[in-house]
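Only one chain is given next, in structure tokens, and it is the form predicted on its own.
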Amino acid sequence: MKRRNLLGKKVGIAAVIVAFGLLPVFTQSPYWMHVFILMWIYIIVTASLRFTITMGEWSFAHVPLMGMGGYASALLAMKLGLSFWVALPLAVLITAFIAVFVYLPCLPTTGTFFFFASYAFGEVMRLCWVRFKNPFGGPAGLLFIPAPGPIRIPGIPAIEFGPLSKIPYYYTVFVFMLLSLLILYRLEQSRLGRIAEAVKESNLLAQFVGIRVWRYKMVILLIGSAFAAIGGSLYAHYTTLIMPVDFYWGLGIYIIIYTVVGGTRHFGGPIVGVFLFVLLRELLRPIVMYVPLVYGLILAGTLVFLPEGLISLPEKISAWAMKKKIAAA
């Protein structure tokens, strides 16, 4: 039975990947391509936030570190003339380096204190972008960020990135998202993931059994920051414009809502949360002023009735149906 369920899940996941991989074949609407490109970026950022949450700490510096990835990648391309394909990995390394200094003062704290300490240092980063016009552009940000260079594969025409078609961007971000999710999933299933669970259960107990909690916390935070930087770099080179306001605290709250409503205990939870809220936001554009209200109601309802997130809904329904069936027997 377990093998059959596992096979069914794998087939379902493969079917979803193929369906979204073929999406541009059925619709090439620039509007919906844009929506899904941003959705894939938010999934990378939200899934990487959930990875840090597996050790029991909530970081509010995650979105500013996403912005740092975007700024670093954009500046490397604009000031040094580097290709996007070189700037992205360098931006990830730069962001991870900066994350060390962001999280070092936060590590002695836990829980609420860690959350607000990370917020403070993340806000310092954002205010630096606002304050210094050179090199960050000040409140106006950075304009005319270069698009990714062409992809050349022998035997087929070069894939060009430009304003005429969003399809190359769609597939590029889609592939980055799939690779990011695969790596994060493998990390969660590894020894590092088990250590994160142990730290979440009890810092003192983890130290007692020989786990160097401080070291592993930093490693997990740096991995999460690296994937947030990937999302920031993709965002910068896709939009070709970034401003400090793009990474303000409101986006951080939305990313947390996506994670909580989707479900933090399941790997797929943030994916469900991003899908729900991004699509809902587009459907509610005619009444956009009520979007925060709708988000708040969904968050409150989820916390009360589905504390494990929307991804647990099928299990809840299945358990309810089984109870009804037993009661009727």
Partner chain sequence: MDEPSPKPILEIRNITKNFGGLTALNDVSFDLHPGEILGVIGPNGAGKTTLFDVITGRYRPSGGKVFHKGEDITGLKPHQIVQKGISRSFQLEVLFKNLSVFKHLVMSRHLHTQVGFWGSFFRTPGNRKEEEATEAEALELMRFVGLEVQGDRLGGNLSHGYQKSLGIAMALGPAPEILLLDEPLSALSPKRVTDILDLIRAIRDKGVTVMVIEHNMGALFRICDRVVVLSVGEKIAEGLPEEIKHNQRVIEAYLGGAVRA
Given for the second form:
Amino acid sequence: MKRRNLLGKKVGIAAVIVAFGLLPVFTQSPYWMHVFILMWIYIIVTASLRFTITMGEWSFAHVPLMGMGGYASALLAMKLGLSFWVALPLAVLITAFIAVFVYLPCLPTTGTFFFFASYAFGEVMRLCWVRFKNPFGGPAGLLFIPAPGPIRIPGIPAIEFGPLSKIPYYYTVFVFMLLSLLILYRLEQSRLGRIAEAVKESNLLAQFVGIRVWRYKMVILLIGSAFAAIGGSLYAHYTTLIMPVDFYWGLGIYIIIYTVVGGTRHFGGPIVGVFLFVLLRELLRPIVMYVPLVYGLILAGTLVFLPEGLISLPEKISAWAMKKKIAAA
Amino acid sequence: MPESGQTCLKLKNLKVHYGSLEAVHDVSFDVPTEKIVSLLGANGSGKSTILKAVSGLMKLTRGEIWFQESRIDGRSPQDIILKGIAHVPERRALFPHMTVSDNLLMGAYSRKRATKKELEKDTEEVYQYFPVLREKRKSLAITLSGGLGEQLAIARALMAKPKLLLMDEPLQGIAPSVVRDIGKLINDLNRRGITILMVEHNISMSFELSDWIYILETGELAIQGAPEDLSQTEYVKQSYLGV
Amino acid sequence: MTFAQFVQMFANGTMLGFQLSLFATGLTLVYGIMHIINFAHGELYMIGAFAVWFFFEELGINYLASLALAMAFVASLAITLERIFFKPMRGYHIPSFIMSTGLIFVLQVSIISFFGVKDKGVESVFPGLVKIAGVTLSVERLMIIPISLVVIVVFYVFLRWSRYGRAMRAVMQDPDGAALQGVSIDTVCSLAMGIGGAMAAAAGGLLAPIFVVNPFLGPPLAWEGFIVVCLGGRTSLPGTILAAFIMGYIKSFVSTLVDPIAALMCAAAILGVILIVRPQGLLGYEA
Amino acid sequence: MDEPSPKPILEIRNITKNFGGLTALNDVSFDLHPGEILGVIGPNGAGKTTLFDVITGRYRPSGGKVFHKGEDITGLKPHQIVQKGISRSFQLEVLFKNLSVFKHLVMSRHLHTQVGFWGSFFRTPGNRKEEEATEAEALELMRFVGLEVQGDRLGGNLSHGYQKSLGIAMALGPAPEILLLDEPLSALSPKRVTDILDLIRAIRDKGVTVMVIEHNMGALFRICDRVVVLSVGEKIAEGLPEEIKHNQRVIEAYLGGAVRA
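Please supply the corresponding structure for the form predicted together with its partner chain (the preceding block corresponds to the form predicted on its own).
The next block holds the full complex; its first chain is the one shown before.
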């Protein structure tokens, strides 16, 4: 029974991946392509935020670090003329390096203190981009970030990234997302994930079974930042312009809302959250002004009635049905 | 069952949970009017939980609590203090950054109708009882020593004019030289007609003070009796007196 | 830096200090009593400013009366929010913060749908300039000082000597102890939220004639207020006021002498450093 | 224990610990000998738990040193102390509330899994074998402390008595040489007290040196070889249980000077 469930789940996930992989066959509307490209990027950022939450601390520096990835990758491409394919991994490394300095002072704190301390240092970093025109471009940010270079595979024509078609972007971002999710999932199932769980449940006890709590917290935060940087770099080279205000705490809050409404306890939670909110915004396009209102109400409702997020809904319903059955019998 | 007298407080089949942990399993007992009754038992045996359940700080899972003629379980702490039950909780729960006199005024909070004059009179009366507190009435509660803190906690409870006083470890953190004074104080209060139900770790003092003793073990009543009889039992000798 | 410049900056800093004192007191009360972080407090400030604009400009009511009306309106709004949204969040810092950001959206959109996004101006109530020590200052700005002083003093008198004020302090220091004396925690929570809302509205109404009124005033001020609360000690009201003035002067001096971005950086850095180095804040007494 | 005591495995030397103005421990010294069960007793507030916190690296002492087999281990971090083979349980059960008992014990074997990060990331065969071994060890530990039926229950849902057993099992996970137990008997029924006492003896028989803090003197005297008595942060007596029972200072400190029994 359990095994069949698992198989069913695997088939379902594969079907969803194939369906979205074939999406450009059905619609090539640049508008929908755009919606989905951004959605994949948000999924990378949100899933990596949830990954850091597995060890019990909420980072509010996650979105500024995503921005750092974007800035680093854009500057490498613009100032040094590096190709996107080289700039992205370098940007990931640079971001992880800077994240050490953002998170190091926050590590002695926990809970609410960690949350806001990480905000504070992330914000200082973000304000640097506003303040220092050279090289960050000040409040106006960076313009004309080069698109990724063409992919040449022998035997077929080179795949060009440009304003003409969004399909190459779609697949690039899609593949990055799938890889990121796969790696994050495997990490969570590995020893690291188990250690994260122990640290979350009891910081104190974890120390006394011999876990170096600080080190593992740092490792998890840095992995989270690295994936945020991938998201940032993809965002920068896709939109070709980034501004400090893109990575203001407003976006951080949105990412946190996606995670919370989706559910933090489950790997799929943030993915559900991003889907729901991005598609909701498209559905509500005629009354776009009221979108934040709807978001706010959904958030409030979830926090009050479904604190474990939407992903716990099927579980809750089946538990409720079971109760009813028992009561009826 | 303690003989003689009316029942002030009656607990019937009390069951209380802390989250999913069962703190009190199934406890029933009586507290006779105008007596001193002690609850003994190891850490975590559910003594404090019972006091909290009586004063309304904790919800019952099951069971009934009767005070004099009325049923009080499920009521809020505000209602219960109005009935005449004051609780001096564990670690006293003083308001550390309020002055002694403000702490006392807080004690009379439940008496909404009391005029300023009445409150002044009552405060004066309490000060006569605790002269050191009068000297310190302008200092913050946090600056008081353990013994004085306990005096203030008791004084604050008296401001509510209770009929039943619940005391959770009144002797905790008090210098050995003052322990006797607090003991005497408890006796005095009892003589003035206040029924006392207390939880205490200082075995010898509670044996000395109480009229009746209940011993709890992991949320259940293990043994009870008058202190003279109890101190002769094997059980008490073994687990408490260490002989 | 000339002497005139110094006086100017000092006056500005003082004004900001009063604004932040009024604003952050509510945050401290709500944090101290309910243990929630309410970022929608900034929206209460914004709605207060709108209410003053509406009563004063649109309905033509006297300015001080408008201010009082706005305070009453925002207080009742705040109590409603507390009853519906914050009651289940008591004691949960991060969830309450996330909840309050959801409320920011809701309140902002509501105001926009009533009044639009355009800036609103409130005309000057106390026009004119005065010369103090050879420096010209606007009466408008100076008048903030006595009015907010009155509000703060009234609040402190209430807190110090009234029955409910004492109950509020008691709940802040020991909620269980207070409940055992017969204090209704629900009543005190609503009271804290209402008073906090009224003071935020007062700040909004007082600043309305000086700055413009628009629906986006809330969040930046909420951050500043939050930094002030952390710096002051989170549950200490005198600490909050001290921290409000420190922030006011830092903001005024750094933005004039360096630039406004540097002032923001200072503020964020202060938040981070205080949370790590001295989590109990300047005058806080938590362990 | 009349024979000359062997070289101590743990030496506590002049430990002092101040919290603000409060002295929790004042110049406490004693030895722990290999293979013994040492009881540390004293009334509430005597500084017993603080002593454990100092030994296991949770707090740094204000003065004094701790030597393990002659090596200075003062001020090491908790995880380093565990690596030295000294582990502890907690008085108020500190558990992973949302983890099953089984997962607890797998976690407690953490130090002894050899798999590196990549092995567990790619699920190599070596890693799988290692994991199976860890799980077998966890099962055995569960059986040893009598929790085999509770394996799937969450730590937070266990009854108080089982939480105590789980706490001890967690401390046994890193396979320590020295085990420090903080009030393992508090709030247990007499039946469970006997079980835990048997368990402590069994642990000692496996060659682990045990140091037990206890409030319940009567029960403790049934198992320990030697006793150290603390009162208000100072060591007031040390010796065999029989001696301690009749030591006037101990009786005074412990019973408030008014024993009638």
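Positions refer to the first chain, counted from 1. Fair warning: this is a prediction, and the values are worked out from it, not measured in the lab. Between two forms, the rigid core is the largest collection of C-alphas that superpose within 1.5 Å.
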Residue 317 C-alpha shift between these two forms of 2 Å or more, rigid core reference
yes
